[in-house]
Structure formats: structure tokens, C-alpha cells
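First comes one chain, alone, set out as C-alpha cells in the form predicted alone.
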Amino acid sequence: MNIVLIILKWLFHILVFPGFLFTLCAALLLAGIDRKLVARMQNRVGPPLLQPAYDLLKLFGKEIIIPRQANKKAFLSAPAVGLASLLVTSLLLPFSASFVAVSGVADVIVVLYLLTIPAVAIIVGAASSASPFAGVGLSREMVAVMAYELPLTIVLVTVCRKAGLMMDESGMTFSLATVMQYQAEHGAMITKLSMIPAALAMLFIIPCEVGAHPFDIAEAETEICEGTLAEYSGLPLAFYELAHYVKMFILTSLFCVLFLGGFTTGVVVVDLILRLIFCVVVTFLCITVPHAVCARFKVEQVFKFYWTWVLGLALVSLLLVWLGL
């Protein structure tokens, strides 16, 4: 009885909440509030908040056409294995120091790998559909991930080296969990100076991540016809959207699990709607805002910016924490 109790814990864990159920929900309600905020801030009325919804759900009807030249199963198979990824990463973003659906010593490591695979996927596809806009869109793609990978290492290490200095002999940690107990007992990772400069490196990661305007630049449909998305349509595009909605809520749910874990009350529902509040916010500050008053950036802007300004705000606290600040 104790097996099957447990079997079904974690079927409910994998499967609901935090799993995949409750990911996809409040990934479609945030891209909801999103676009109706931009409206707001654009003096438009703006989509209803289920809109992405009713946009999925229309792609799910639509005929899935494949280029004649392409390779098919990597071009159907690239958008599941992307969402696959972002969904599994779900299950290792804690809610508070003690409610997580997996977790481990190095969880980390692991969310950094998983966060690469969606551009990977995105990449593979484009390169499989033998079109020249998506080989455009390709080459952009690979920019941006190199353009924000660096910086964001280096944001997961300043947050690891801080905590770990305190809840591990090795002064260093790797595991969510961790860092979430860190912030518990000592205050919200955004509270410490030293941290500052990595939580505006990673506002900044995330945009550029989702692949939000302005850095949209693997798609940029005024310029490359969507780019790396051209040649998809029906249920393959509905993969590809709801894991760029799916990636908004794990970025951001990742910013709080860094920098505001400190702000959990213990209680897992006031702590699960404190957690889509954050988000929300977050949400509006880094990519709202920047979607609604900045135009497309160049591939080459993007680059130049990340490895400049982005990357020296996260290794600045870098340095700060190892020097024990």
C-alpha cells in the first residue's frame, strides 16, 4: 500500500502539480497577461486572457504540411522534444525549501542543460525544413544562444557560491533546494548588494531566452517571413508556440526560485500564488515593458550588448561574492 501511495505521489507530482498540468496552465495565463498588458500600454483593448489558448487550440485543428525536401522526423520530432525538455524542467523548480517534485545535488547543472535543448530543437527543425528563411532564422538562433548563455552560467554560479558559502563545507551548491534554504534563513538572494548586478542580468537573460521582443531575432516575421518558424503550421507550430509560453513561466519562475525564494510562507498554496505573482511581475518588467516600447534589436546589438553590459553586471557580483561580500 505504501508503494502504491507512493507511485501515485509522484504520478501526481510529474503529471499535475508542479508537473505538467499546472505548467502549461499558468504558462498560457501568464503569455495571456502578457499580451494584454502590451495592449494596455499600447492604448489597445487587447486579447482576452485565454486568447493563446484559443490560438493553440486552432493550430491543433490545422492541416500539418511538410516542405517536400525536408527531413520529416527530425521536423516533426524537433517541437515535442523542445516542450519535453521545458516540461521536465518544471518538476526541479522548488516552491519553497521543503516542497519540490524532484530534486538533487546537482539540479542546477542539469536546469542549465534543459534550458539549451528547446533553442537546440528550434534549430534542428529549421535546418530540417530545407527553407531559406528558416536558414537565416538558424544562423540568428545560434547568435542569441551564445549571446546569453555565457552571462547566464555565470548567474547560476554567483547564486550557488553565495548560498553555498553559507549552507555547504564546500562553499559551493548546485542544488535548488539549497539555495531556496539559504534565502529561508538569511533573506531574498535580491536583498543582498552583492547580488543586485546578477538579478538585472538575469531580467535581462530572460527576454533574449524566450525569444520576447525586442530579441526576437531568430523570427522577426517583418523581415524573414518568421524565420525559423516559416515552414511549420498545424500541430508542430502548436508545440513550438506553447513552448515559448512555457519557457516565459519557467524563466521567470526560475528568477524567484534565485532571487526572491527568500518570500515563502511555508504554506503551499499561499506559496504557489505568491510564486504566479512574481512572475507576473517579473513578467512585466522584462519582457511587458520592452515589448511594448523598444523596436527589434540587430543580431548584431544583441551580441554586443550581452557580452558587454549583461555580462559585466554578472560578473561583477561574481566577483563580489568570492570575495565574500
The other form holds:
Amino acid sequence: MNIVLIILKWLFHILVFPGFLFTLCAALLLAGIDRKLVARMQNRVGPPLLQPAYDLLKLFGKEIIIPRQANKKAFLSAPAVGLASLLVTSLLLPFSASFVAVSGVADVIVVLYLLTIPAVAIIVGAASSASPFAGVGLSREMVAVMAYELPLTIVLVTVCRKAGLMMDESGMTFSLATVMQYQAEHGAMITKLSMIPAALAMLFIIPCEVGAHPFDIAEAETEICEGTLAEYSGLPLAFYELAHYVKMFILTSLFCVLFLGGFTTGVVVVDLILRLIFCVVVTFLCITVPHAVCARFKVEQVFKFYWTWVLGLALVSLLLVWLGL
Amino acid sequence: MLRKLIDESAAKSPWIYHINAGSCNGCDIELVSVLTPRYDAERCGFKLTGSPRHADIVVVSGPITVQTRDRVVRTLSQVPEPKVVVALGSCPRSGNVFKGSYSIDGPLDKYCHVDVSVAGCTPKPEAIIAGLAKAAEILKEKRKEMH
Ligand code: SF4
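Go ahead and give the structure of the form predicted in complex with the partner chain, now that the form predicted alone is out.
Full assembly next; the chain just shown is listed first.
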């Protein structure tokens, strides 16, 4: 009897909340709000809030074209793998210090790896599609991955150290639940002076990791015909679009966990609404505003920007935390 | 139920791919103006894509020159079903001022079925939006015929 209950609970976590269904709905909503806000900032009416959902449904009904020279298996499975790894990540993110679907001793490291898989999936899919545009796109995607991965790792280490100093005798924790616990007791990370550069760095990392507009060098539709996605149509393309939206939600949610963790009440529904509101605010700051005001960067500009400014910000934070500030 | 939702969304999210088949660039600029804040076609879900594989509506402008003819045919065959072809401006339907030129091999309907034709040189943005809206309707019909 007990086992059945536990299995049911797991299924609920994986399929409904906070896994599959909830993440998809939240991601679609977030993407819709983002598009609407961009339009409003450019003084347009903008698409309806449900536009991302319409786009996806339409793509479900389109023909799937597989290029003759493509590696069929890799071409079709790459989008699914990318999406799946993102959905698994959603299980690991805690909503409050007490509520988390899956929790481990070192889930920060797992999240770091899981967040890399979608980018790898895009690269594999592009490489197997036998298109020169996808080839250019995948090399650019690799540059982007290299650009943001190092600052992201340092930001995560900084947060873990900060929380670990207080919560763990070894001085280091790799558990997101502990990070939340720390913030519940000592106030959100963003209120600590030494963590503000890291939070800024994270705000810059999110749009590049998502592939949002000024940093979408790999999918530049005006230069290289959508780059990595050039050969995709129909259902696989829908998976990529969906992965894009889900990534937006996961990363903003991760930002909330790392830096805005203290503002929780313990009631799951209230926490949930708070989290969604924070996600919208973070999306507005780091995805919508750059999208509305910036033109696309060149490849080497992206790389330089991340390895100087963003990395510098992250390192400053790391140094301050290690000095015990 | 899902099938009906998909049919409905076909008309609500038409992605445009634009082929320039030797146009004078007048029509091309007008098509882009349709997406600017003043006319804002994105509120009906229109979006300009960079790859024919993502397209629902293919907009062809220009009188189909000998040089572009094969590329137009090839690009049109890359677009997944259901698709709608829109001829933009007077050029693709008749050759317009270029008619009779040795380098022209039009009109467009020699090579594919043209679903919507927006006349004018250049068509007004309002006319283009009306044409695209019509194309979105046809897209929905075509999607319904697919099953
Ligand atoms: S219809 Fe007129 S504006 Fe358009 S491409 Fe032809 S000549 Fe140029």
C-alpha cells in the first residue's frame, strides 16, 4: 500500500507538478509574456499571450522533412533528448526550503550537467542534419557554450561557498535545498553585498544560455538561415522551440533559487505564485529588455564580453566570498 | 480534439518565408514594413523565418528571372505541407514593367499553384496584410484537407 502511494507520488511529481505539465504551462506562459512585453516596448500591440502555444500546435501539424543525407536517428532524437534533460532539471529546483521533488547531496553539479545537455543536443542535431548553415550554426553554438559555461560554473561555486560557510562544517555545500535553507535563515543572497556581482553575472548568463535575441548567434535567421535549426521542420522543430521556452523558465527559476530564495511562506501554492512573479521579473530584466533594445552581437563580441566582463563580475564575487565578506 | 486545436492554430501562427525572384526591392521593403510597429503584423502571429523548412506561407516577389527560376522551384519544394504561396506585387503575376525582357521567365503560376496574389506596384501594406490574412485562412483549409 505504502509503495503504491510512493510510486503515485513520484508519478505526480514527474508528470504533473513540478515536472512535465507544470513546467510546460509555466514556460509557455513566460514565453508569451516575454513576446508581449517586447512588443509593448517597441510600441506594438504584439501577439496574443497564447502565441507560443499556437506556434507549437501548428508545428505539430506540419510535415516532417528529413534531409536525404542526414543521420536519421540522431536528427530525430536530439530534440527529444534536449527537452527531456530540461524537464528533469525542473524536478531538481526547490520551490521553498521544504518543498522539492528530488533532492540530493550535490544537485548543483547535476543541474550544471543537465543544463549543458540541451546545447549538446542542438550541436548533435545540427551536425547530423547535413546542412552547411547548420554547420556554421553549430560552431557558433559551441562558442556560445564556451563563453557562458565558465562564468556560470563560477557563479554556482560562489553561491555554494557562501551558503556552505554558514550551513556546512566543510565550508562548501552542493545542495540547492541547503542554499534555500540558508536564504530562509539569513535573508536572500541578493541582499548580501558580496553576491551582487555574481547575481549580475547570472543575469547576463541567462540570455546567452537561452539563446535569446542579442546573443542568438547560433540561430541568426538573417545571416545563416536559422543556423542550427535550418533543416528542422514539424514536430522536431516544435521540440526545439519548446526546449527554448522551458530553458527560459528553468534558468530564471534557477536564478530565483540561487539569489531570491528567502521570500517563501511554506504554503506551496503561495510560493508557486511568488516564484512565477519573480520569474517574470527576471525574464523582463535579462531577456526582454536586451531583446527590445539591442541588435545581435557578432560571434567574437559575445565571446569577449563573457570572458571579460561577466567572468570578471563572477570572479569578484568569488574573491569576496572567499575572503569571508 | 487535438486535431481541431491544431487546425485552429494553423491560421493563428503563419510563419512567412520570403523569396526575392529578381524583384526591384520595392515589394521586399514593403513586406518588411508590414512587420514594423506601425502595421505590426505580429499581432496576428505572422513571423518572418529564415529557413524555408519553418515556413507556412511563401511570399514570392519579382518577375522570376532566368537566374532565379530554378532556385524558386527548388526552394518551394523544400517547404513542408501544408503551405500557401503568395505572389507579392504585379511582377510575379504578369511580369509588370519587365514583361518581354529576355531575362524574364515568368509568370509565377507556370511553376506552382499561386494561392493568393496581391496586386500593386508596390502593394500598400494594408493590401499585403489583407493578402496574408487570406493566405492564413487558406492555410487552415489546407490543413483540414490533410486528414
Ligand atoms: S511589383 Fe513593382 S515594386 Fe514590386 S518588385 Fe515588381 S516592379 Fe518592384
